[in-house]
Amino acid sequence: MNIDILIETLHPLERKAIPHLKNSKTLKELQKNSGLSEIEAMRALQWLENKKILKTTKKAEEIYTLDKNGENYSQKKLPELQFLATIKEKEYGLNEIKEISGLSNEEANISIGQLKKLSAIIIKEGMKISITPSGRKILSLETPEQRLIEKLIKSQKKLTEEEKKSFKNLQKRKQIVKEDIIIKREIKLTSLGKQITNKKISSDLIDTLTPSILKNKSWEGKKFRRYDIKINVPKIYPGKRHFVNQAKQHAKQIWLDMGFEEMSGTIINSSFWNFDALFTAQDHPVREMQDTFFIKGTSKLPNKTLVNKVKKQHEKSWKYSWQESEAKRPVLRTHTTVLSAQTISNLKEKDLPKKYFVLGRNYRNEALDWSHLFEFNQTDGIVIDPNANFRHLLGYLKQFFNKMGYEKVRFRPAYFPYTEPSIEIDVYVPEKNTWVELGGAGIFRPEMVKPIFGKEIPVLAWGPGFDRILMNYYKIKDIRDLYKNDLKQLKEIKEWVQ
Amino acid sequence: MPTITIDKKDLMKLLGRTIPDEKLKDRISMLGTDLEKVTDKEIEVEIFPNRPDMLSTEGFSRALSSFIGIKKGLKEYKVNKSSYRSKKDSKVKNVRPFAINAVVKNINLDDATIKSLMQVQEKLHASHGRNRKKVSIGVYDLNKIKFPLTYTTKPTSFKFKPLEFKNELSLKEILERHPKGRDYKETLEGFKEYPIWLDSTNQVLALVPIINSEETKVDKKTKELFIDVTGTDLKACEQALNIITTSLADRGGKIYEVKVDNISYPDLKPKKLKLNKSYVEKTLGLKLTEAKIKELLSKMGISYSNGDALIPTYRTDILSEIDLVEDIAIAYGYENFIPEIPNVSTIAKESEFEIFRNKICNILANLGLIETNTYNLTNKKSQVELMNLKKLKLVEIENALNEDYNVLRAWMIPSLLEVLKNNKHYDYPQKIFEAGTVFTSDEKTRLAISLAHSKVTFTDIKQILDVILNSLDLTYEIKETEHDSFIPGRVGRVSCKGKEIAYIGEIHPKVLDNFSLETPIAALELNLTDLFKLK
């Protein structure tokens, strides 16, 4: 970049700071020099050395001080010499001593043991301590310790050998001395830099365009600091329907541009609009406490001749006596199928054809695990049409699986109470080289249409799973993770976009 | 859905070929099972509940081979006659009501053979017998009793020796102490007698469904069986004889009646069923000639001709005209049908009140608001005790499965302030909503809002209502009110033409406390339902 353009990119601080790098040789001068503070000094250095104007080094130095204790101590000396000094006179019990001295228990304990070591006292009889001639040789010449604490009154960067060795023994006690490393930023300038600091850097360009500044026309003619477009921003993040939702929506205008119309209804449910009106047997399995979550309280019947229909076909085809308690049951809608029963039970003949479809939530009685949610999101459709057959319902399902964004999609043959003949749907993941199984359809069994809606007609019905299409497209590997609700997550995950 | 393990090699031994893997798993998934697991020596399959023929490894063996080519039409199966007889005591009818018998000689109990009898009868029991409450299958050695035999009851004190039992035992002791019994004991809960199968000498057969007798069992030397299956429903009884007689037949054995009052059985008779071509070919939406619906169904063991299919007795799946329609389209393939989008005409129509809480959705997230998805499944504690309530009427799950998630959530703000507290690590502000299920006496869609961040007060949140209000063109009035949830004076009703539709205000320090929630918070609760019919 030419240099002149360099230095109108130039920010206030660097603008600020550049005139006195050539006499800065450390941050510290820096600052003392331009009168920046250190956070100021410190981004300027950082800019200036992001657009090579100059290299900063770090150099860790140790440095020799006083702690708090030795602080105190380089006034008044060790505890053990002003111990000594104590009995210098005249020997006298450990509790006189601490009273004349005004030394702590731990001091005087301290210093006992500090001056046996030296036999700097003797203790004799009735624990009387008196000075030796060692002692006295002590408290006058004082000790290496002491020195060294007066010496580091002033921090130290260098200590002798024997120095050292004292450093050692009061580091031993206790918040005497410290060795503390000190981060020194060394500033060198580039040969840009030398450039650079030999130009006049002017302090005429516009930083921030401000309202009075064009209000009186103040630009005119002057130039404006030039931004470094290319840096990294602080992020920010826009409000955002959860990405469940956006799928759902995107499914939903699928079946819509399909010529479908939207069912609704509520999550508790009789288990008669549940299983029985689905032809499905009291005893069948699926109806057990272990797979079902039943609600306590009994749910209202629709009406007789509706319900004695349902009742008189389950007892024909499965030979048991139909109870109305079961049915009456309440449950959490183990699937969306409901709502196609109940629509159907709603139309009329000359209403037909007619396609239905919804995308809402179910329950299941299961522990949560990576694969299992007791809340599952389900899309159903129906097709009442008189002359709907097999094929239609294959070409409906591949068209919507298509649309969903996979690209082959295969057909088996499968069970389910209330379809004949029913089929299970695998769609093919080519990032993972597999078909997964996404759920059932079949056309319904006139054995459950010929109660509800009074004649056997074709009903093409469907009811895949929605959540492993989501989990395939947002790469999703346990199933709990949609719904964590973890804003981080919420904020940052890609789009649905198809 | 019931799995079962196959032996390969038995499994090609009555096929008398050899299919390899990958023929193998093709075929058997369209065939309408589902191949779990394949290794070297053997397949695990997982049967539809509608095909319990399928749960002996005979059964699938003979639907396999007639899928594939190798031995296509109506198998048939000769009952012999006999001299067995059986008798129902009466005592039985409010205990379990239904009996029937059958005899299969010339048995050659080798492993496999054992195996698959083992299996098939565990299976049936599990689920064709639902756990053997409603039917019950046993087996003994034909040459360990004397005809004719006795179904009755008796006393809890009657004693006899169960299978793998040194001594005799109560029928209460079985109960208590046979690990069979143990496993079984509520089938027999709350009866004064419990069912019997006697020979004619009195000797003991088996307490039924529970455990036989040590002395009638069946052992390596046995090659004539006896089998029982008794339940509560006869119908289901009749297709677990014939399921295990027909699969005995397929390995060589040879089956003989036993008149049970009078009335012979196994029936293994094909059932005739009316079918009408242009029925199946309307359904499917396929031309089939008269030859090839004969040729698909052959593919399924059923035999067809001008209009009569008939039906092997296994096939208990086949109600109606409807299943055979299924079969054929199997035995076609499924792979092999054409998808077709017809030309029909209807006019698509999204629910109003979806567009409605679409469009408030999106006004929020347009707001800078993140959506949530949380469970209507949740708990007491934090519904009612967390939000410094004293009580709410919630809707309980009868079976929960644990405390967590044991209520329906009666309001949304709770909800959130879940959320919240599981996202305290992350920057402030977090703004966030929801509209979802809230279950009172009814169903309805509630939006809840929550503002948190340092410096949030309740002019924040009343911005938000006076931007949703607005945008629907409605006026609206606030009057304060109590609510624990929130702080008193901070807290208010929100009506609009008359109607209460929202709370709003600042969240309680105490319910912040609870949710140990650190940052300030301001919340709406909007009755979505109410207000789509207002606007």
Contents of the next structure:
Amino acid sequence: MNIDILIETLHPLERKAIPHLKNSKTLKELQKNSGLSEIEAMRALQWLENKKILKTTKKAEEIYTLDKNGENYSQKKLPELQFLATIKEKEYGLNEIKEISGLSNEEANISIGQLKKLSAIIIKEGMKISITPSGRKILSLETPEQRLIEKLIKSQKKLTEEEKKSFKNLQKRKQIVKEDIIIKREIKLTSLGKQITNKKISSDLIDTLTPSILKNKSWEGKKFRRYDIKINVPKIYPGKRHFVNQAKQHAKQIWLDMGFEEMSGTIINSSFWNFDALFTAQDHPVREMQDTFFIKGTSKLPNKTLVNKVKKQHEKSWKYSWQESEAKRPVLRTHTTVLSAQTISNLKEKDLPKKYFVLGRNYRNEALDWSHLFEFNQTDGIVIDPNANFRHLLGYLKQFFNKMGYEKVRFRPAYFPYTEPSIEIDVYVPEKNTWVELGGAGIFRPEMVKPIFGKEIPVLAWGPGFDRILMNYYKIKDIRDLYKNDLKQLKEIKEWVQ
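Taking the form predicted in complex with the partner chain as the starting point, write out the structure of the form predicted on its own.
Keep in mind that what follows is only the chain, not its partners or any molecules around it.
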């Protein structure tokens, strides 16, 4: 860029800083010479460095200073030296020493500990304390720690190795010394910068166009500051939905576009709806505490007729005595399939055919790791239609996963308690050159449908975990990262666009 044109792009802060760059080797010197505040000088240096007018380097320096107690001990001496001075001529009891010297209980106890290490005192019977020859020598020469305190009053420069040991000893004690790291920014002009500092920098440029400038025409005869549209600028992140909610909204729209209605319901349900209505035996392992979050109290069951139908089916199929008390146990829903059962129970034959979906939270007593959460999203769907068949099931699932971004979908035979036939859904992930399992599906068993609907009818059903579906799109390898609420991740993660 032409130097004269570059000068026309300079910000007012840069213009104020440039005349002082020759005589300013550090940020602090530039502040002092230019009258700029620290933040103004920092901004000027950053912008000038972007324009290759100068280079800055950072240099860390250790600063050793006295803390509150250290400043006090620089005048009165360290407590152990005050202690020794008190018993220099005569031995005293501990209480007498504290009274004469003015030391606190804490200071007196610290002094005894320090002086015993140095063999500077003798504690006699009756807690009489006297000074030793070593103590007299310490008192005359002072300790290395005291000499360091007196040095720090005058200077904050580098310490010798011996002084550093003394500093570490004092750091273990309360508010005597402190260590800080300061960053020193040094400035060096480039060849371009040397040329510009030799130029006359005019400040008679209009930097901001205001209504008053337009009204009184004070812009006439003046130049406007050029704007460099190629310069690096900070990224601006717009406000947006959480990326998981973006994906959920997209998935819901897919089901709506396919003619499905959305189901809704409560998170806390009776075990009747969560398990019994889904033909899950009352002694099945999934109903144990290690898998499920049960809630204290009891839940209300639906009408007696429906409950009796489910009870009879269980006792006929599973050959056990079904207990109403077990069905009344409240539970955080372990799957959104509970809504499928509730929806089917409210339908009449004249309402058919019907298609429903739900996308919601579920809760299981899982050990938290890279692939498992104890709170997770699931998308359930059902199609209640006398003419529905297995090929329709595969078609709905393939359509959904295609629209979610997976081009290749395959199905494998599987087993689930309340569907027959049952399948596992796999999708192909090109980046990993592998198939990944995303959930299960099937046709509800007659033993489940007949008690809650009143007759046997085909019901296509699926319920894949939704969180795992998102991980490939967002390049997330640990499922916990979906909800860690890292602000950097939330700002930078890509939008859901399919």
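Rigid core (definition): largest C-alpha set, two forms, superposition within 1.5 Å. Numbering follows the first chain given and starts at 1. Since the model is a prediction, treat every value here as computed from it, not as a measurement.
The rigid-core alignment places the CA of residue 303 less than 2 Å apart between the two forms.
Residue displacement note: residue 231 has its CA displaced by under 2 Å between the two forms (rigid core superposed).
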